[in-house]
Each structure stands twice: as structure tokens, then as C-alpha cells.
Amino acid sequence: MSYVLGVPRYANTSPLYHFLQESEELQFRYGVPTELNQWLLEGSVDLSLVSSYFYLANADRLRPLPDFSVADLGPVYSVNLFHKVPWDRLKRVALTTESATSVRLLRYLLEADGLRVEYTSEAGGLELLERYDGVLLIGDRAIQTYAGLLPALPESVHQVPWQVGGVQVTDLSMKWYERTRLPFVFAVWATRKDEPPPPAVVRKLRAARQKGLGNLETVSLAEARRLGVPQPLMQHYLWNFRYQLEAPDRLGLQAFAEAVGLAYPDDYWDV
């Protein structure tokens, strides 16, 4: 019987599994984060990348691997609020239906600034700005949208524009960093608490991550072609991530738990 991994097919997770081979013993099941979260709880996947907010809210049923994350320190470029009015004048925002963590992070950041905003869950892109002040986009859709706004590839990250035409872009990870000076953890690999991860699978995951990070140009080229964005932009995007859940990332995860009123279990598999 195959062991099933839940995988979001997003460019930002590709270094983790680009070189991981499916086999009779190890199968992938792709979905957006909200789907993967549910599949893990109901048992149709065995080990999955899950949203950090979902993990924290279900920590009595889930336990993460000790050294895997999808995290970032500063701008992440793909968890963005695109808006047509300044941040402090936002009244109505359309939310992605793909992720619980980014939605909760946006709500926290707005409330921390004393803003009261009306939220609506609705799939779509920038066309939603015709009816809303802002739209939250994540993952591939966000990076494609942002790349499409850029008039040219900047030579330096310090030249990246955060306003193009009438559209302002607020990077939620950067806003989190400005508030906490900590990384933001978007996802962790987790299993159900009563089903320890097989060590052989974890070894394969670590080997695939090592190869993915060591061959980032290859990974970024494949993802750039898939999404139709410039390869240099994709490579910079990918090397910006933190995939190891190191001490600063755990502090960031703990700070997020406290920010949204959840317990931080500090409980990881010893594998």
C-alpha cells in the first residue's frame, strides 16, 4: 500500500519535491493548502505540507517534522494584498479561498493597525479590484500577478516597486517582519499524531530538499516555464525561502500562535 504525500503544487514548494520520485511505495496527491489540510485530518494523505495556522489550530491531532518548513524572513513576494487605496483606508477586501494562514495573517495585521475591514471569500484576480479595495492572492497566482505588473526586472531587490500604476502591493511577510523582526512560517510537514512518519520517507524528503536547493537553477527554470515568468525572477523568489524550520523560524511560529490566540505546542517528531 502506498504512503501518500500531500503536496501543494506551488513554485515555492518545488525545491522540496522536484527531485523526489513517485513510486509504488510513495505517491503524491496535489491540492491547494485548504484541501491538503482537510485530507490530512480525514486520512486520505499520510504526510502533508499544511498551513501553519491550520496546524496550530489542530495541534491536538497533528505533529510536524522537526526540520521542514516553508518560511521567509522579510518579503515573500507571493502572499500579497493588491489594493487600490492606501493600507489605512481599506474597507472591503476579497480573500483567497486557497489558504487559511495567509487569511489569518492579513486579519491579524489589519487588526493590529486598528483597522476594521469587511472580508469576503471569493476566487479571482485583480479584476476583483473593481468591486473591492483589495484582494489577497497567494502562491503561483500572486507571483504571476506581481510579475505581470512589473514594468521591467529590477537589477536589485532594493529597486522592486511596491506600487505599479494604480495598484499597491503589500507583502504580508514583510509587514510581519516589520512588526516582529521574525520569520513567518507559512507551512510545515505534518502527520496525524497517532501515525509517526516512516524514517525512510523522511530520509527521502531530506535528500530531495538537499538536491533541490543544490540545483536551484534547474528547479527555477522548470517553475518559470510552468508559470510563464522570467527565470531570474523565479530563482530569486525561491532562494528567498527558509525550508529547515530552524530556531528563528520556530520563534516566528510561536509568535504567530500567540498573535492569533493559539497555543504553541513546541512538539515535533523525533525523526
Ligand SMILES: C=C(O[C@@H]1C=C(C(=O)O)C=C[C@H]1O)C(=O)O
Given for the second form:
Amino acid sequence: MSYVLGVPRYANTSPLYHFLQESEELQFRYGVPTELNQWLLEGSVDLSLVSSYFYLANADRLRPLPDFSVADLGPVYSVNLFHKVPWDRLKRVALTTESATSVRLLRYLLEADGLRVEYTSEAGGLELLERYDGVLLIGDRAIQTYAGLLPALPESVHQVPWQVGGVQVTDLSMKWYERTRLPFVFAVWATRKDEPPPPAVVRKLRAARQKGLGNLETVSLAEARRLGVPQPLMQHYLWNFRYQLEAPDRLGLQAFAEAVGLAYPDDYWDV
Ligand SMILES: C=C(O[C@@H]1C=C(C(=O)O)C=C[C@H]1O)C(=O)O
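For comparison with the form predicted on its own, kindly provide the form predicted in complex with the named molecule.
Next comes the full complex, this chain leading.
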């Protein structure tokens, strides 16, 4: 029987997977985070990316790898509330159906600012702004939408505009950083608690990550073409992620658990 890896359908994890080969022993099943979360609990994937919030809420059944994450310090560029009224006047917001973590993070950030907002889960893009004050997008859709708004390639990564025309872009990871000065962990990799990850699979994942991060130009070119986003922008976007769940990331994850009233188990596979 082959081991099934839950593989996200997003550019943001391409440095981890670009050089990973599917084989008879290791098969991929592709999905967006909300699908992968469910598949992991149900047993239709064995090792998978899982939304950090979903992991924390199901920590009695899941255990993560010690050194894999989708995290960053400051802006992430692809977890964005696109809105047409200022942040403190938001009343009705549409939420992506692909995310478990970001929707919880948005709720936390708005409540922390004393704001009461009505949320509706609805798939779509910027056209939702005709009916809502804001729309939360993540992953490929968010980075494509953001890149599509930019009038030109920014001169420097420090000059990415956060307002284009009538649309404001609030990067949730940046907002988290301003509040906590910590990284934000969007996802970890986990298995079910009674099914330890095979060390050979973890070795392959680590080797593929090392190669991916060492060849970001190749990886970002492939992803830029796939999504129709300028390659320099894609390369900076990928370069900016923290993929190794290091000590500062764990502090960020612990702070997120506290922020949403969940326990932080601090319990990782020794692999
Ligand atoms: C950084 C991102 O993080 C993603 C957001 C997730 C969530 O909100 O549940 C889950 C997995 C991550 O890959 C992104 O989508 O751009």
C-alpha cells in the first residue's frame, strides 16, 4: 500500500514539492487547505499540510512534524482582506471557503480592535465587493488578485502599495506582526497521532525542500507562469516564507493558540 501525502494546490508550498517525485510508495492527493484538513482526520491522506488553527483545534488526534511550516514574519502577501471601506468601518465581510486559519485570524484581529462584523462564507473574488465591504482571500487566488491590482512591478519590496484605486489590501500576517512582533504560522504538517510518519518519507520531504529553496529561481519561474504573475514578484513572495517551524515560529503558534483560546500542546514527532 502506498503512503498518501496531502499536497496543497498553492504556489506558496511549491518550494517544498517542486522536486518531490511521486512513486508507487508515495502518492499525492491535491487539495486546498480545508479539504486537506478533513482528509487528514478522515484518513484519506496520511501526512499532510494542515491549517494551524485546525491542528490546534484537533490536537488530541493529530501530531505535527517538528520542522515544517508555512509561516512568515511580517507581510505574507497572500492572506489578504481586500476592502472598500476603512478597516474600522467594516460591517459585512465575505470569507474564502479554502481556509481554516485565516478566517479565525481575521475574526481575532477585528475583535481585538473592538469591531463587530458579520461574516459569510462565499467562494469568489473581488466581484464580491459589490455585495460586501471586504473579501478575505488566501493562497493562489489572493496573490493573483493582488498582482492583478498592481499598476506596475514595484521598484522595491518595500514599496508594495497597500491601496490600489478604491481597494485597500490588509495583509493579515502584517497586522498580526504589528500586534505581537511574532511570526505567524499558517500551516504545519501532521499525521494522525497513532500513525507515526515514516522516516524515509520525512527524509524525502527535507531533501526536496532543500533543493527547492536552493533553486528558487526555477521554482518561482514555473509558478509565475502557472499563475500569470511577474516572476520577480513570485520569487520574493516565496523567498519570504519560513518553512522550517523554528523557535520564533513556535512562539508565534503558541501566541495564536492563546489568542483563540486553545491549548498549545508543544508536542511534535521526534523524526
Ligand atoms: C500563507 C497561506 O497560508 C495558507 C492558509 C491556510 C489557512 O488559512 O487555513 C492554510 C494553509 C496555508 O498554506 C496562504 O494561503 O497564502
